[in-house]
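Only one chain comes next, encoded as structure tokens, the form predicted on its own.
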Amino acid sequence: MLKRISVAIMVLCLLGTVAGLTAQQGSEASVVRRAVRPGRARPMFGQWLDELSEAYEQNDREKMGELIEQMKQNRQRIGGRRGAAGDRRDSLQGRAVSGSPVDSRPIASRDADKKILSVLENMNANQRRGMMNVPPEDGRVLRLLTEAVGARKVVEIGTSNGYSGIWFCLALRSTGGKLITHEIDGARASLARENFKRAGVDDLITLVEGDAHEEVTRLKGPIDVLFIDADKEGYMDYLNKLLPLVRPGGLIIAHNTNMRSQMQDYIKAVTTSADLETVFLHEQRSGIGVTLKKR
């Protein structure tokens, strides 16, 4: 308990940090009491701080950056929330209605589709602490791209437990392609196995364990799709090794890209290109980049 209250003040104080830097009103003590008001908001708060606990013991400062841009993230979408319910309220007496986002699930068209949307439920109930997933409305955006592309060959930096590269394979099934994940964890990585296996895709995913700063030097082109989700720092790094081999009308698409601070490199490199075109789908909870290879 003593643990928990510490590491609390020190959520406090961060989140101080990012309402300054975000600009966004209210206090902080009345941000903390919606958090953990009765109700599904209390159970999902203690989650996030058990998080953030571990995250902070283990000085994985990665991981306490992605917890505390969610709860950024979670700030505001409450606000839309009230937005949206004073739009509604607005629609009853014939005014203008701006429309909110409409919250659908994946519908599967065959039996085996039925299958890897299942697998992929099971994994975001029960497997996503620690694993630093994609949230499941971010795997249906790179499925989406994937498949709209037609890609043969997907390039992922950052496999953890396969979540995101299952969400690929949705598209792969489809286009006939096949998927390169990386990972440097060896116990993730047998997670992974087991996950692609459960799924019955473990057929287009090739799993390689080690660096991927170095790995992905044994690559070759030309990829398709580019997915960087790792370490925020090498993302440069990975640019720089990877562009060359993504053919042209490809893409590259990094996620995380609200943490801004750390990969501010990278940011600069796909905004200045007069090779690139880069939009930033900040709607989604922790920010994906979209980077067009022009033709």
Ligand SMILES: C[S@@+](CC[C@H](N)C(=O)[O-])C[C@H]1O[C@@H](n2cnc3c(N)ncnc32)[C@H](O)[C@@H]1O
Given for the second form:
Amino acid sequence: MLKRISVAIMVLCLLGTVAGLTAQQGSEASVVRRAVRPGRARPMFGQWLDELSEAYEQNDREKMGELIEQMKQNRQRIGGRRGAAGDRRDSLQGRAVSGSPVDSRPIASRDADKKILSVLENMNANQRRGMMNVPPEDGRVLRLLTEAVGARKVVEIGTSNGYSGIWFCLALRSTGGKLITHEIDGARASLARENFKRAGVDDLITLVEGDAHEEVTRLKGPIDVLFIDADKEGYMDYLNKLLPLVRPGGLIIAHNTNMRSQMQDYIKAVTTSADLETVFLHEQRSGIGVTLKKR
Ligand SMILES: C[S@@+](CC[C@H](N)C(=O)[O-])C[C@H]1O[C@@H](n2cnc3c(N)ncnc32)[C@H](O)[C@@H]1O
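Could you output the structure for the form predicted together with this ligand, given that the previous block was the form predicted on its own?
What follows is the whole complex; the chain from before opens it.
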């Protein structure tokens, strides 16, 4: 534990965030002390620290930046709700929800959905490490938006082990649609294939292995939902290549929009065009940009 804490502090120092946090909310050391106090968010913090240590060992600066951003966001949220009654935590939500008296979780309406939800639950508990998956609450947003637009064709950039893809399939079972998902990493792609089978959704998914910047040039429209969750500096290229294929009334969903500095061009493009309407769900841990293609 001590080793993990020192890795975390070293990384935070390296990235120069301690100073910022100190000015705003007290030293990072106190963040650590408070987070590990009994009765606080110990499991979440432990998971965060594991992921941070792993990212540090792999010198994955993008992931480190994302995790530090998440911690800052959580700190702000915790500050806002400290002591609030009714906080809760459930496994498909994955984090406490501020002061909510309402227990909201996905309820399976078919046996097939039960199987999908149980695989998601299992992946969330056992496979999250190193997979950079969307949090469960973001998975629910993806499912809801996809079902709401009656999507027949969803394109995902960044499959990883298939966690978000399986959330999409909850919607696609209802809409009769299909998912095309792209992954550059062979090991993650094979794990995703196994997970799709386990969840009983492999018939709904085409997994394209390779560099999505090249592979997407072979796609055909119309796309109802485009989900971008891969190399942050590549978001603009994906948008340029795929926006013409998104149907009017379709959605472009970008994950990790809290990492603004790495996707300034993308954020500018989706917020300054008269043909697009964009909102940011920044209450979600990593930030989700939802863009409607108006015409
Ligand atoms: C944040 S993870 C995706 C997580 C996934 N959407 C989920 O929630 O389960 C990003 C993934 O994009 C993949 N990736 C990065 N650059 C890529 C590229 N140029 N083409 C295809 N996949 C890429 C990475 O290997 C990684 O698995």
